[in-house]
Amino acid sequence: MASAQSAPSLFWRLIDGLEALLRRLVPPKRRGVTGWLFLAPALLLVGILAVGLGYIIEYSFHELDIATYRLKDAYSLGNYQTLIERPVYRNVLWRSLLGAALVTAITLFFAFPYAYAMTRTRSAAMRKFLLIALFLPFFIGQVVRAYGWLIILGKQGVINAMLAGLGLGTLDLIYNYGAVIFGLIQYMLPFAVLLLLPALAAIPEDVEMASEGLGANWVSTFRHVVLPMAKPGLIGAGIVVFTLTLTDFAMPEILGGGTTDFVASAIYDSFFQISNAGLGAALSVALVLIGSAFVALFFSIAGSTTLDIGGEKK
């Protein structure tokens, strides 16, 4: 008991002594700089962030000279009228979208029960076995871990070795759309139990019990409860696993093999493939255009208060 208690001391004595550093080193008139001076690394990773996307949307309004293989010094919204003209693209950013929202839903009705055992289990070794279960993912990059994939759901994998032994037919697990949701959901899944963990503990078991006292059977609770009182931690986990599947590159190029693409892949393609930085520029704004505007669809459908930026505490 006392190591535990020391650390969170020994932390506190370090933050103290800093602070009198600071206090010694900085004149008093200036000492209201202090805090920008901690932000500055934030706000240049920031500034070096809108730089480059302004860069990329002054590119996207260059179409490419077939000629010499350069952008056109004259600007024009060709790029994005290829965007909207070819069915590829179209097709491209449809299979995006929905393939975010399935597995955002998925991993989401996944990832509750996950994140509600783990806080309400009673089991010191479960709690144990289930956040490791849950962090050993993160010490496997998501390449690794697509590769593996191929290694069970391939012709030759793991799965149809078993189903020929059995004398069945071997199936087309790989390179198509539902392996690459497949694969998406099991890599968002620790993403979403991370963010759903701290709404799920915040909520008090005693109003569980009290609404349970009160007559309610566990599935009144858990939907009239347990549910709105974890909203925010829903929406943020929904708001991240939807940003980050829409953008994701390595799962589609991987298990979708070429015929899946994502748009996150097009992108890549017309920069590194077709040669055609315009074009892959145009691409970059629009997936950075969708992801903003479904964000603040979200926003507006379970209100600004939802994460508590703004609220009112009660």
Given for the second form:
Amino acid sequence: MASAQSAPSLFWRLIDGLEALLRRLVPPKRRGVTGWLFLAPALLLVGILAVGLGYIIEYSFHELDIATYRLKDAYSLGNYQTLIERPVYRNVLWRSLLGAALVTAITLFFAFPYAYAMTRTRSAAMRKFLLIALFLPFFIGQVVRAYGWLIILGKQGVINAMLAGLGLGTLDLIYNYGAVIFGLIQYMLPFAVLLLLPALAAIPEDVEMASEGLGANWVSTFRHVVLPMAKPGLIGAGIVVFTLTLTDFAMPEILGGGTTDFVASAIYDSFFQISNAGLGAALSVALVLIGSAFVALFFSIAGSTTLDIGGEKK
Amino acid sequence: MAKRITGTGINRRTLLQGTAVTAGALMAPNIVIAQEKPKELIVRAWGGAWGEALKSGVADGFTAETGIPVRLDFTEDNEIKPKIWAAVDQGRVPPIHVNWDTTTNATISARRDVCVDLSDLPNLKGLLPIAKPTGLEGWPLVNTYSYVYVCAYRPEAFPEGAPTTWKVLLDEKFKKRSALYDDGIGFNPIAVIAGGGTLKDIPDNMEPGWEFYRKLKANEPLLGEDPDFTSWFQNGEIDIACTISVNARAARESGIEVEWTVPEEGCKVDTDGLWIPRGLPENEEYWAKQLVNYALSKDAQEKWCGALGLPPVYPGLPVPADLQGDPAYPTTPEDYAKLVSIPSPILVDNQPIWFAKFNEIFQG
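Show the other one: the form predicted together with its partner chain, since we just had the form predicted alone.
So here's everything in the complex, that chain up top.
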């Protein structure tokens, strides 16, 4: 315990020292600047991203000149018109959105009990096991994991070898939409668990006990106490999983067999395969807008202070 | 360099002339700087059998002659393109010295005016006409060999012998068991012919090809790139594919049972080339040119193209033993008559249009 107490005190001593130094260096009238100084690195990063996005938006209004393979100087809505007119882009977008919705729902369904078990188990060994089981695939990386699934689920993979051994024939387990969704769920699960953990850990066990003490059964307690209190974690995890899935590139590329592209693949193709930066930029802008609209919709349904990061709850 | 001097049978007069030229060159500071050797030359390359062939056929020999190490950069050809373009546009030094590229992509870069002119390379003289890029002024790139997108197949899946027509792809027996490149490259013109059109229809009437693709889509072919085809054959995922003969040959050499053929509709024949991006320091550009020049020499062409199993642009070189009489190794006009060649300008002008249509059919 002694060491647990000394660590924060050292930290706070450092913060106190830093504040004292700032009080000496910064005149009282300029004290308001201090906060902005701390925010400066983050603002700089966001600023660079905003500049990049500005360029992308600008590119999106220029069409490709095939004679020189450069974007034309003239501004035009041609690239956006192409996105609207060609059904392939609607299909790819729909496939990505549906995939993101499915992956989010299924991932949260599996991540919630996992995170709940991690916070409520009294066995340190079990907690360690759950942590290791969660982090082991997390450290491997998306591409390697996808290739791992190719080995396991392929025509000559472990599953099909077992099926063939039992005389059941083989199944097409990869290079289809189902394989992409499966790979994404497996990839997103640790993200969702990690985002749910703090929310569930913040729910005192006493509250659940009080609910049960007042006559509620486990289902009622879960529905009326645990779930509402875990809402910030669920919303946070949902948003992260949804946006990561919507913009994912590797899983559809590797497990999809080339015919189940998501929007990121279409953007890649535009920029690199056909060297049409204008069309790729228009697709990027469309993806940012649609992704942002869905996140905004999420917040508008769940309430703007849902993430419980300050302010009063609505 | 010493090797070349010995090979030319140099005499006293030539030696004196050469010494005088060298002395003159040393007196001109800019030329001295131009010939300063860089620490290394970076060549963008394809991996696997492709990269190994370039290393053994060109890079190692060049390093032995000049002492300059050659590093192969395996960045995807489509990904290095915008990086080079951005570097040239922004006045930065490009990330590579020599780009080993498809002629279509190289022509696109030439149209963007990012290529160094190679007209002064001595080894351009005497090459086959196919070495010269079409539809471009000068030599912004040089084609180095031709290759064929063959019909590769697993003999086990074709007990009655090699497929004689590409229409076999539509056979339900090969549902989810065939593969094409994920951008249609190598097959678009063939699809037109297999779909009932003729060569004259390309590029104005591609509809027979699109119709063929629509029918093929029902058979759910896999779409991928060079490394995918080898692993798909290896893992028993596919029985038939349209791929470059180099990949099929590499698969066979690694013990995978793969054969290839040129069906009655023909196969697309194309070329790859080398080009140097603008914006390199003068001495690096000079040595990059020497590397390209070396790649066009008889010795390098024989080793490089021999390892790839592809017909070089240097005339009269022997055909690798395992490819004697192979339709995927064209050497005579009759051989080429069985293949389908589309001029680069047509490919470049239509690449985005054909890709969009291919995508619309297979991703739609």
